[in-house]
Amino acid sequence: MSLTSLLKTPLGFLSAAAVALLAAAPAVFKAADLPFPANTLLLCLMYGILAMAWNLLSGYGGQLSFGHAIFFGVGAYTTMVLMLYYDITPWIGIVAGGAVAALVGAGLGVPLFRLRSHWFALATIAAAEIFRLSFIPWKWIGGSAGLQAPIVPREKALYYLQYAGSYVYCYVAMLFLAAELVVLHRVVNSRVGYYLQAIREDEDAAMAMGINPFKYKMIAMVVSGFFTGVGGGIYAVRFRFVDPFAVFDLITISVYIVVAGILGGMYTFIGPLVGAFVFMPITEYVRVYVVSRFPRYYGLHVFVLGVVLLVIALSVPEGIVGWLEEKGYVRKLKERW
């Protein structure tokens, strides 16, 4: 189908409109001086990258991971170290961070893929905690104090990817998200994607059919780790600060990724991205506007988020996109492609 014909379909038109709106949003926010919506949009894009990457391993491959903070932290630290110690532009550092995270994923896959089901999930939590504790005393990368990027002159802003606010970083995140969507779409619609789904449904049956589960789970781990590391690199250049407590955090990194993926629909391609665009605005609104009214009650935002997520989970247990497919809205649009 040609691009012109595709745009004439309802789904093609809606997709084009969404992309156009998304591309215009940062410029509109900057013109109107709205930093909060711009930062929220950046978090939606960043967690969209993370959730899409997580979904390849956990949704398609059936390997439920609560340890993706490992890849996020490694990508963030790699980007920051290359910039501070070796004067390498973050444009290269972000990709390098993804590559190092992918190598870490390959190394972790060897012992972790010996485990299945809940044992794999528990092992990923333990591995993430090991990484966090290992980075705290590591003085070369700042130890528990972390690393902070200095403010550079305006003429070097493009090289060091350093700008005020989240506006420019939204476009950087869009660029990497677009690349991820292309790569993951090719992966999940290839033999690798079909084999991963077969492994998810019944690993023993997949082995009986001649599929090597370790090989294809390892491919999923490496690709998933790469894009999660890219997300960590985007975080590092935007906030110009990394420490073990922030980038290896179980809740705000690993669990948030899982929630976004499940909320949007972990057995669908685009579901995790949708989940990120629903979950992060709720999270940021509660954190900024609800918690600020009750400063004495530490952790109130987590309680409120728990209630919101419980209601959503009871209403749409298959995720937002899964619910749309069940109701026939998405399926009807797909039939017109």
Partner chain sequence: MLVSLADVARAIVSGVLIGSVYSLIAMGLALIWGVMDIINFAQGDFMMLGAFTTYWLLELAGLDPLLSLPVSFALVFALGVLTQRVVIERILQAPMVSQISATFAVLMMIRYGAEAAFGPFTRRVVTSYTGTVLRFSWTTIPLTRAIAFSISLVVAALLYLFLTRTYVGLAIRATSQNRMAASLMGIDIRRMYMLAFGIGVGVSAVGGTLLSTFFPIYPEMGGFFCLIAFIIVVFGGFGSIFGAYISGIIIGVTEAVSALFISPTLKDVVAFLLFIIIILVKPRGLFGARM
Contents of the next structure:
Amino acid sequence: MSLTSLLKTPLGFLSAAAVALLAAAPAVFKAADLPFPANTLLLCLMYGILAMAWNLLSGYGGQLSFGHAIFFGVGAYTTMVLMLYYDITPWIGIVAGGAVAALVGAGLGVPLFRLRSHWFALATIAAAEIFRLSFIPWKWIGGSAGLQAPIVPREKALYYLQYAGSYVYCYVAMLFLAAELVVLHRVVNSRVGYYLQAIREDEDAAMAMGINPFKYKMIAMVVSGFFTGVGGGIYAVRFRFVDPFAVFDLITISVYIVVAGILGGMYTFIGPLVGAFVFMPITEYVRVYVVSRFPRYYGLHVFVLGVVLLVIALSVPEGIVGWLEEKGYVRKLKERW
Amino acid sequence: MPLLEVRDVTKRFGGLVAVNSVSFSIDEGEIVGLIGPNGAGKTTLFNVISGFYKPEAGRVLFMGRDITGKPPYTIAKLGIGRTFQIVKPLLNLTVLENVVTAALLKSSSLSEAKERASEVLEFTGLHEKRMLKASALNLVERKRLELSRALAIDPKLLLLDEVAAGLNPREVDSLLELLRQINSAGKTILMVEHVMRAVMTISQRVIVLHHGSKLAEGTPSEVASDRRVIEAYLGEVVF
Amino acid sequence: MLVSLADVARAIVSGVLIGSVYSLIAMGLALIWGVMDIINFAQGDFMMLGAFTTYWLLELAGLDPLLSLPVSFALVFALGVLTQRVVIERILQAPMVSQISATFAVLMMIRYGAEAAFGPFTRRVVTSYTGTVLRFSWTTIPLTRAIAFSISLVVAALLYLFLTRTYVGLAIRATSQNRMAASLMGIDIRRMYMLAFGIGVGVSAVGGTLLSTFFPIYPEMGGFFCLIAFIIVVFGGFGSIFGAYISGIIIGVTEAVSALFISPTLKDVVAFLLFIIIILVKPRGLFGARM
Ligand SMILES: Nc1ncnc2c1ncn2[C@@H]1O[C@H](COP(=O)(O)OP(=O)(O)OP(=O)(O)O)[C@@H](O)[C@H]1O
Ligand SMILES: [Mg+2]
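Got the form predicted alone; could you also share the form predicted together with the partner chain?
Next comes the full complex, this chain leading.
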């Protein structure tokens, strides 16, 4: 589709405008010296990457994971270890983090995909706990203290991907997000996408159509794990620090991902990204402006997120994008002006 | 060589023998009816043939190949399509997407699958509803969707579990016409049916199950006049 | 490291004592699971509320934990009834995703609401008898744990009598077995669910109160205990609340004995591995069937 034909529909126009805005935003934030919006934008992009990845397995495939922190943590640690111990640039490290996370996904899939629905969800929580607890005593990678990357001289900034603030990382995240969107779009509009949805809707019916559920769940897990690992790698370079408590956290990683996915709309392609862009600013705002001013109220941001999740679960279970689609707004936006 | 051969198949659920040492075979090109009172074991037998249940004893051979205990998707790939008595539509997908999913089995690309799915829907009469979500269909249409999906995997053998249930006489006629066309296009059909008029008019052969065992087998008229068969059905009415 | 038989015996005793508290938390989870087929991810957080009720009543009013125990049950029971009416009732027939996300939302609201209100600090419930121990020739038992064990037995017995001897209890069990039949018999299903959820979280809150007398408390403590409760319920066969009691004690003993041989973190790893293995190989649990 050419750019001119894209601009002929309101949706195309809106998407183009959104992309242009996103591309300009970090530069504007930097010029105006606005670290908070830049950081929030980075978190939106990062959780967007994570939630889009999660949605392939949990939305399209219907295998509800509450353990995506596993892939995130493994990706973050891989990037960090390669950089600190082997002097490998995070540009490679982030992708390697994705690869290792994908492998972990394949390994976990073998036992976990024997479980259905609730049991699968519970087992993913337990598996994530196992990862967190196993990393704590693992001295080689820093144990409970974690790993911290030292500050590097400025001329090495590009190699070690080390910049002040979140501005540059926004572009890094956009790059990986764009790659992810291309890959996922191809995957869900292929045999794999159709088969995953069939498995989600009815595994018996899927099998009667010649679909091997295990095989396609594994594909989803591996792709999902890969991009979640990439997200972890981005986190590691941005914050120059990883520890088992932060990167394997049930709430701030695994559950945040689920909230973004459900809020935006699990059964839609772009929903999880939209969800991340809606919920992240809310929790960040509460966390930074309310909680940091009144440290007594630490935890309030997660409480607010709980309220958001509850409202969504009770009143708009199809999510924002799902709701827009159902009401026909998306179709209208796709019509020519 | 028969297309399908069932040899001494037994399937138990705990103490209940749902299918008891049943044997029969089906030749290529036939339409065979499988009848029997409620709970006779018909659906269970289908589940064994299509790989959803492992039998405790006996063998199932398809085109001379032993397929006993093979997973359902392998059996589907080999060429056995089935419908479910309790329909299993993919509710959140459109009718077209339901059938495209099935058509992908024998298609090399998505566009090819879409074309085949459209043809199938045209044939089964669901084409106008193709953009509706499957959840919007009524039961009769859902049964049609089951049939469409089973057809879309382009099987050699079709196992149909009560596809005529709930249809009015006119709809039954048009369904039978459809099945005849499917059959003359080279597909073998084994159908479970309670609508007697349907099975008896279309089947070349009928197999009767009762309490899990094969009670009789023959042409529709032979079976219809068989004393044991009449008693089995009467027994159902009386109790 | 040498482990003597006496060490093992002591570990078994302490395992039984802590296990009996785990059992209470797990029984509540099993009751809710069994009656309405809902997995309450917030179970551990209702327990935490029980612990904090005890703490605050002691701090602010000087009320002894044994006296605050009924208050803690009543408060959490009321909150449970409210949760049932506002949240759970609307998701009973909803898809799994909505069910899980709704109870998770309740978890986040309780746990982090508590954290925002009380701060993330660890606190202790200290009474005049906190340090008291009962001395035997071969072991010593902290008085608080002995009390917790006795009360846990009493509460479990009361729950048993309630479910098997009272009309309401029987009605709750009938509802768990067959919703339709129960409603035809004139049982008010909605009320039974409210009671079951209230009692379910209330019993866990009693567990929290007992726990607080010998265990540090903090707003996020529910996470760990909820996972333990899941392990126990799965081990005991979900829906089986008396299976949950026995298996709570088994898990407590297993935990205490294994602590003699492996480090605390590794011990938890083993627990979670066990959980995954049990649901893989024995999804119906050890005691099968229903309550
Ligand atoms: N999964 C199962 N577990 C236990 N018992 C089963 C199961 N499936 C079927 N049965 C029992 O096996 C027997 C045969 O059932 P089946 O469904 O095969 O009968 P059917 O001939 O298809 O009946 P209908 O005409 O009512 O569809 C019945 O007694 C049924 O209750
Ligand atoms: Mg049947």
